[in-house]
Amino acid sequence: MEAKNTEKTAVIGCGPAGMMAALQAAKRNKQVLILEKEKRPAKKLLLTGDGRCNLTSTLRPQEMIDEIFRGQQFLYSAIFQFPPQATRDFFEKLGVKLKEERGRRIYPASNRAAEIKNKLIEELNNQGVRIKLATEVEKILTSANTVTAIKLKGGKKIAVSSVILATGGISYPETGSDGSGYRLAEDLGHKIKKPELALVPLKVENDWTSLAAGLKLKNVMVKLFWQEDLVKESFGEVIISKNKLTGSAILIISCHLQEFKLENYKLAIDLKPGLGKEKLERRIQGDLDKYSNKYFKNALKDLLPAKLRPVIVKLSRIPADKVCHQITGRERSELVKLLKNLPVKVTGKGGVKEAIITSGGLALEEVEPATMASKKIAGLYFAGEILEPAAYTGGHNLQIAFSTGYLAGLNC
């Protein structure tokens, strides 16, 4: 094996972005040291995809970019230079068998996120990358706006020629993503755009959620309005618990909701997005005719799941014991409106332990998009969730980590 050169790169953070960056730097014959404050590497990676690791997709580069809701333009270079196809090829060369699932999502065939972590660690060892766990960086040292060393907690200094910050955001702080990387960047004069929790459950204030708690609604449309203007529609799943909503459709909506402006938002669920208002009214009329001599509360069993029926009966203001053939056209029309726009009052987002990702972070205008290099400090690079961009579910955020990590390692 060719001897390593004397240039040393320190990668702060042993998550997917940091590991990819370290591998690319090592393949360029650099001495690479990963510093991880946690006692175990890649703790957050093990949680992704419910422990199965939705590591990328089969999307083409432009399709992938369309799934990014913050920082699209910045990520063009990263995604086109290291697209989802490159990620698939990378892991297959490491011996990981992959499979495609619904939504063009890619998982390891083993359904084990641990396999992805183990293969990355094995390859890091093969490339001669040193990993120091339970090691916290206190400061990145510079001279004449150039990286010279890192100072560890406890005072030890390590001379380096470049540093890659890949410490993550603020979601799942117990995995090490506790915002500490923001402080390191701020100490060097970098600006942080306030991190917002994204892909996170929503807290709601609706009595009906306790009646429907435990219900999983499939194939519904969630609509977010800013005052009267539609901001975002999201089709998919909604999972109801007392005063909280989650599920794929809600997680996407959460990316477009800012907590400090909650009073200006309106949220509604279309329970029957496949039916227009006229078709739905005809469908309801058919059910009312079918159960014409029964009480209204017993006439919705063909239309709605059991846990949702008492909710709709209550909110419709049609008396539960009203006989179906006595229901008026106006009441029927109001029922249609309710089913197409079930109102939800949002009171906030879930906490950092529930959020899948962080939207916001290191300001993009201070980073070179083609290299992930700092525009302020020579020898400083960034990768992964510490950066501002964020994407919807589907393996896209891990892909961003791999793509930005690739560029940082290629250029450090």
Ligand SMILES: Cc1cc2nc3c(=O)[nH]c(=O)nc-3n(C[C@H](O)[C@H](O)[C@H](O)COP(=O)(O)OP(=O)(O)OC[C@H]3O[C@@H](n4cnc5c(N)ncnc54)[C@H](O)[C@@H]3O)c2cc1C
Second form
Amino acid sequence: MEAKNTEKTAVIGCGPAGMMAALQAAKRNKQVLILEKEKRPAKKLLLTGDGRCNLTSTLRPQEMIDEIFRGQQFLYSAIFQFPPQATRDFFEKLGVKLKEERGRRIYPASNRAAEIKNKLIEELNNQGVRIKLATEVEKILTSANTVTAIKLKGGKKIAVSSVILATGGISYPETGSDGSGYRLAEDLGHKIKKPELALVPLKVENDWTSLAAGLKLKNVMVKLFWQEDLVKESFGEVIISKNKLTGSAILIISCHLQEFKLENYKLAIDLKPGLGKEKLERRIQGDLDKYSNKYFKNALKDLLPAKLRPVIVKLSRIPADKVCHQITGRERSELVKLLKNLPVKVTGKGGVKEAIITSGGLALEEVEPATMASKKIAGLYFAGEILEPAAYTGGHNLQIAFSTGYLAGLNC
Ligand SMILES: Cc1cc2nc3c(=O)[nH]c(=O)nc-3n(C[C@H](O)[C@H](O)[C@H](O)COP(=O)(O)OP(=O)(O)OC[C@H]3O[C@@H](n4cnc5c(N)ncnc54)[C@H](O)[C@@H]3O)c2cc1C
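The form predicted together with the ligand is what I want next, because the block you gave corresponds to the form predicted on its own; please supply it.
Whole complex next, starting from this chain.
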């Protein structure tokens, strides 16, 4: 192997962003040292995609950018320079067989996130990158606004010419991402935009969630309003448990809900998004005719899953034992309204142990989008989830980690 030059780069954090950054820096012949505070590297990566790792997608750059709900503009350069195709090529070159699943999601054919981690570690070793585990960085030292060294917990200092800060967000703190990286950046004068949990279940306060607990609703539309304005609609799955909702549609909605002033938000579920109001009313009328001599509580079995029927009967205020042919036109239209807008009272988001990502973090205005360099401190770079941007599910958050890691490693 060619002798490394004497310029030393410290990468703080051995997650996907840090590993990709370290590899690119090492390929440029830098001496690279990764410092990781956990005893094992990439703990969060091992959890991704339920242990199967949805590492990227088959989306084209612009399509992927549309999946980013925060920091879109900032990420153009990174995503176009290192798009999903580049991630696929990168891992295939390392000998990982990939497969595509529904939603254009890419997984390793082995279904093992561990394969992705192991290949990255193997390649870091091949490229001569040193990894120091159980080593927490406590401070980044500078002189005249230029990085000079890092200080480890315990006091040891290591002289470096550049630092890549890739310490992740605040979700799943047991994996090591506990927000300590924000403090390292703040000490150097960088601004942190309040980290918000995203892709996270929602806490709700509706009695009906106990009645319907355990139910998985498919193909429903969840609608989030700020006062009367529609903020976001999300089609997909809602999983109900007592005072808590999750599922793909809820996780997406959670990205658009800020925990302050929760009382100004309104959430509703359209249980029949495929049917407009008139069609749904005709459909209900058909059912009421079919069961005309039965009680209302027994007339919804063609329309709704068993666990939801008592909920809707209760919320409709139509007496459960009213005979169907006695139900008035007004009651029928109120029932339609309810089915199209089942109200949900959100009381908060789930905790850090349940959130898949953090939205917010290191303020983007202070970072060069084409290089990931700090605009404040020479020799300082950022990569991955520590940065403000965030995307929906589909392999996009790992892709952001790889794209920003690639740029940081290329420019440090
Ligand atoms: C359950 C779960 C499932 C997920 N599934 C997917 C998925 O399938 N697809 C997808 O795209 N995304 C998924 N994500 C999101 C994805 O895992 C993250 O976006 C990604 O790991 C971020 O990478 P990162 O390198 O920026 O940060 P991290 O992976 O969080 O790594 C940061 C590292 O820095 C270390 N560190 C922190 N502070 C210090 C310090 N002071 N000194 C030294 N080391 C430090 C931490 O210990 C950690 O190892 C999932 C997340 C979770 C929680």
